[in-house]
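Take a look at this single chain, the form predicted on its own, given in structure tokens.
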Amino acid sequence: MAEATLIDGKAFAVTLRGKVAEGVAKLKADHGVTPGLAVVLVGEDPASQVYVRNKGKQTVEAGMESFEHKLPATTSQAELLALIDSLNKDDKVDGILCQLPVPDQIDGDTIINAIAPEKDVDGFHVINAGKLATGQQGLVPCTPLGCLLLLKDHLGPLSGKSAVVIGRSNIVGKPMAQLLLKESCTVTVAHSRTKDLPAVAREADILVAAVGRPEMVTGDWVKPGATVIDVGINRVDNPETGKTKLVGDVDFASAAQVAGAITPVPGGVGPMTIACLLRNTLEAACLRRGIPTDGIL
């Protein structure tokens, strides 16, 4: 069997960011509105710092306003809640994102649910999660949305396909399952307690791996011809170079021999997350003002 088709998330994200920039320009021209994204970072986590810097850069490139708030690791929960309250009230801010994880003295769920649901561009607020679960319009988590866009671009209509999501986090696994249900897939959510996980995975036309365990899903877990979406980003030691390298939750080499299509790591799902964040910010700017998204999104 030929090696799997590579699903190029990097290229798709460039196209999506271009469409967002066009939508931002139209929103400015027709309604005089410039979308604004506020990103809050608490502490000095190096990976988070890089991520926040990339978000700010791409926000400005899309024609939006970027508001960065970098707080010390000693920031109290009350101080962070006060900042979020001020951002909720700031009309220039359409989207608010608090970079996770936050330091131990702060409760992540409390912070997420303090963000106004209409500005929750991460899609994590309990109201947006509820809207997704009940099929109502709300802001959708960026990584699962990016996965869905890649799947629809590659496969077309997903109706009737069997999908297995490995992982049940609130950030990826659960919303991914809800999005696939909305597309009329038959969805199984599998996890660490699933009996005979490889056998369950082998039933999938669409296999989404989001567990945070390096190269856990091997080729013998994959149904021949299946589409594999690898959400994992794991740093592991590379004995050949003595440095760390990025790998996914899927053993790419073996899975690519069986799958019909697969996302690489890096260059697959990762770039889609920020692109979808920008898309969500544009959508929030429209929805907050009652502006129809037709022709903009």
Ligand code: NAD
Contents of the next structure:
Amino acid sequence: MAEATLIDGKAFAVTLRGKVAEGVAKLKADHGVTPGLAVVLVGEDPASQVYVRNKGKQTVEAGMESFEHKLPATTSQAELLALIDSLNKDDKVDGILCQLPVPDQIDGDTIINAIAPEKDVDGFHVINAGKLATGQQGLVPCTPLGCLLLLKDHLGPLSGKSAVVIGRSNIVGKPMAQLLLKESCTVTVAHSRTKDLPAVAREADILVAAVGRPEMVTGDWVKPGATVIDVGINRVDNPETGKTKLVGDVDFASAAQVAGAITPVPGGVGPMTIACLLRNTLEAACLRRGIPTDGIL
Ligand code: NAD
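Given the form predicted on its own, corresponding form predicted in complex with this ligand:
After this comes the whole thing, all chains and molecules, with the earlier chain placed first.
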């Protein structure tokens, strides 16, 4: 079979960020509003520092205000809650994101649920999760939203398609399944206890892998012609160079022989996450002020 079409998330994210920048300019011109995104980082995890730096840079490039709050690893839960409370009350702040994971003395769920739901641009607050589950308008988690935009761009309407999501985390698997259900797919959520996972995966017209296991999904798990979305970001040793490299949850070489289309790692889902964060911040800025998003988003 011919090689699958590559779904270029990097290029799509550039276009999406450009559209967000246009929306921001329009919001400023028509309503005098500049959206602001506050990112909170507790501790010095190197990967989190890179994410936070990239988020700040891309926020400014989109014409928004970026507020970075870096707190020491010893920060108490009460201190972090006090910061979240002040950001909730700050009119210049439209979106609040607390970079996860947080240190052990802090409960991640408590922090997420302390963020005002209308400023919860990560879409992790129970109110936003509940809105997604019940089909109400709310802020949607960035990574699954990015996957959905890529799927709709590549496939058009998704109605009636069979979708299998591998992984049931609150930040990727579950919201991904909800979004696909909302698009009228027939959705199966598979996980670590699923029996005969390859056979379940082979039923999928749309196969989303969000597991965190390097190259677990091989070509024999893929239905011929299926669209494969690889959310995984795993760092593994590269024996050819003696350094490390990034791989997905999908074994790209074998899956690309069978799939109709596939996202690469890197350059697939990854770049969509920050682009969707910026989109959510623009949406939050509009919704909070009752400004219609037509013509802006
Ligand atoms: P998680 O660890 O919270 O959840 C993993 C899920 O996979 C669990 O629900 C578990 O049941 C399932 N699972 C684990 N082992 C399995 C197995 N052997 N067979 C079937 N299912 C299994 O992870 P997460 O936060 O959802 O992230 C998943 C992957 O996506 C990771 O590689 C992560 O780095 C990546 N990720 C990427 C982005 C991005 O921006 N592209 C964002 C978030 C997460």
